[in-house]
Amino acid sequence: MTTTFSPDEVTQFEHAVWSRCAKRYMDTFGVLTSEAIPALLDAANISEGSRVLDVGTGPGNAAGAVQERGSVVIGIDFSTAMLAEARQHYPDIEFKEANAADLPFKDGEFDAVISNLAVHHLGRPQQFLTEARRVLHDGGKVAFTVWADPTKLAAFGLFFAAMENHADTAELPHGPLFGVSDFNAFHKLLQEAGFRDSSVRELDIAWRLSSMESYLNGFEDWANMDALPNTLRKAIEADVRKAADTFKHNGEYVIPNPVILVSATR
């Protein structure tokens, strides 16, 4: 039976996670969820000139790529440690401190919002939809990526795995959009907040590692592992090396975990 988390226990618990993992994160996930930048930015229209927020910046990825395209980005997190990350990693960029569901944005400010898989972790994703299409001008876009269907996701599914082999694993606070992979409930929920001519695509993405080293780092950080005792680290450990050599392939790791591009105009 799945539990209803509130928002603010879902935001609690996010913050905690993101920003234990702020440290490390561009060389652990970081190199996972870079892969769904360029089709993010290519379904928000995003092209030389444009005005753009990145929502759920982390340490800067997807700002940095806007960037790169020659527009105007800012980006914004709910995490000091990961905003920290993101200016140190992209100076030039102008990052903010500042909650998805109350956006300090004037009305049709940008040309496009994007979020880099953040929504799913959101206690309030509608009223992030809300807001993004008020801070967008008619015909802006919004784009954004979640993870898909649970069960496609082999590179999380190593860890979790791992995990029940070992330990008691518990539901964790999450937010409604959470390992809903149904096109039609984006579709939904979009038109809900007002917006029109919405898309919904699986894009096929993979953890691309030479060493399993910094995938364990990543969980690591996230599960906090340091708390548990060295021995069943150790046991965890081995259960994903051993595991993670199936997608082992020219001395290279390339394990899926393809995400839900979405996009919709204004």
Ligand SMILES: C[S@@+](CC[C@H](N)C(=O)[O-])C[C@H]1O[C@@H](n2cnc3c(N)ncnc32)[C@H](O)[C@@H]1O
Given for the second form:
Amino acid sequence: MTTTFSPDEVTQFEHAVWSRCAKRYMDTFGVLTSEAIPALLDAANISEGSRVLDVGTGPGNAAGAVQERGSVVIGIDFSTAMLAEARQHYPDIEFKEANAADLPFKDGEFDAVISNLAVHHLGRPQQFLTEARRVLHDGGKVAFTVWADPTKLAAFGLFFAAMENHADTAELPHGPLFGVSDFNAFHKLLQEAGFRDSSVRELDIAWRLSSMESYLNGFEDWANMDALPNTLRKAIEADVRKAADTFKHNGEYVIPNPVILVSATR
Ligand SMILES: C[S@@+](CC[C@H](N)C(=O)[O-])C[C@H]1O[C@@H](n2cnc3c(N)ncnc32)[C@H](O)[C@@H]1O
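Please could you give me the other form, the form predicted in complex with the named molecule, since above is the form predicted on its own?
Expanding to the full complex; the earlier chain stays at the top.
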């Protein structure tokens, strides 16, 4: 991953992708991303009575988990389609349409700002951290997860290897925090945004599936596979299914896809 994409190029690409994935996200990627939520909430010190902002909330699973801990939460996302899912799944939670780089909240409103697997999709992650600091009160916590080094992402790797085998693949736009494996880069970013006591660690999570259908549905939306010729699509799916067999034990697929968990104090 060497190309640098402009922030606007990233924003435009990510908006199209997640809006396309929204309908089936909860049953596809959401199954995997939810695995990181308990550790994320612990890193942000979320307990009863906290006031929390969930950025890039998607269908709202992290916000839902915050509410279960007895806290008040607001979720924001820039995709109308994702917010429709969030409101349907969590009707008691407030969700707002907004960009992570421009948070529509007053200074010092929150005890914690969290973001689960969204910050590497941002064209301007520094701007998000500056905004997160602004809306936190002194002593408040920021915590976010991003995907770990791509070579460790066995679950995503199944799809990308199959795509490379069968189709011409170009590097797609991605934010500057996708594929960063140097933990110092995160410490530096947080320090530059005015945070202290930063912590960065890898967290082992896995995509747990009873069949590969939901995995393939997720990537079908993500990669807009409907646009590919049917034979090509079938060949990619067959490759994925074959490679996934290595991860099947006692009728369940457990495919590792670790994250980096980052947190700091304002
Ligand atoms: C991979 S999904 C993660 C969703 C959810 N947090 C989860 O745990 O599954 C990334 C989400 O970030 C949102 N997103 C990406 N860029 C954004 C931006 N600049 N501002 C607000 N939301 C953004 C997308 O619309 C999408 O819902």
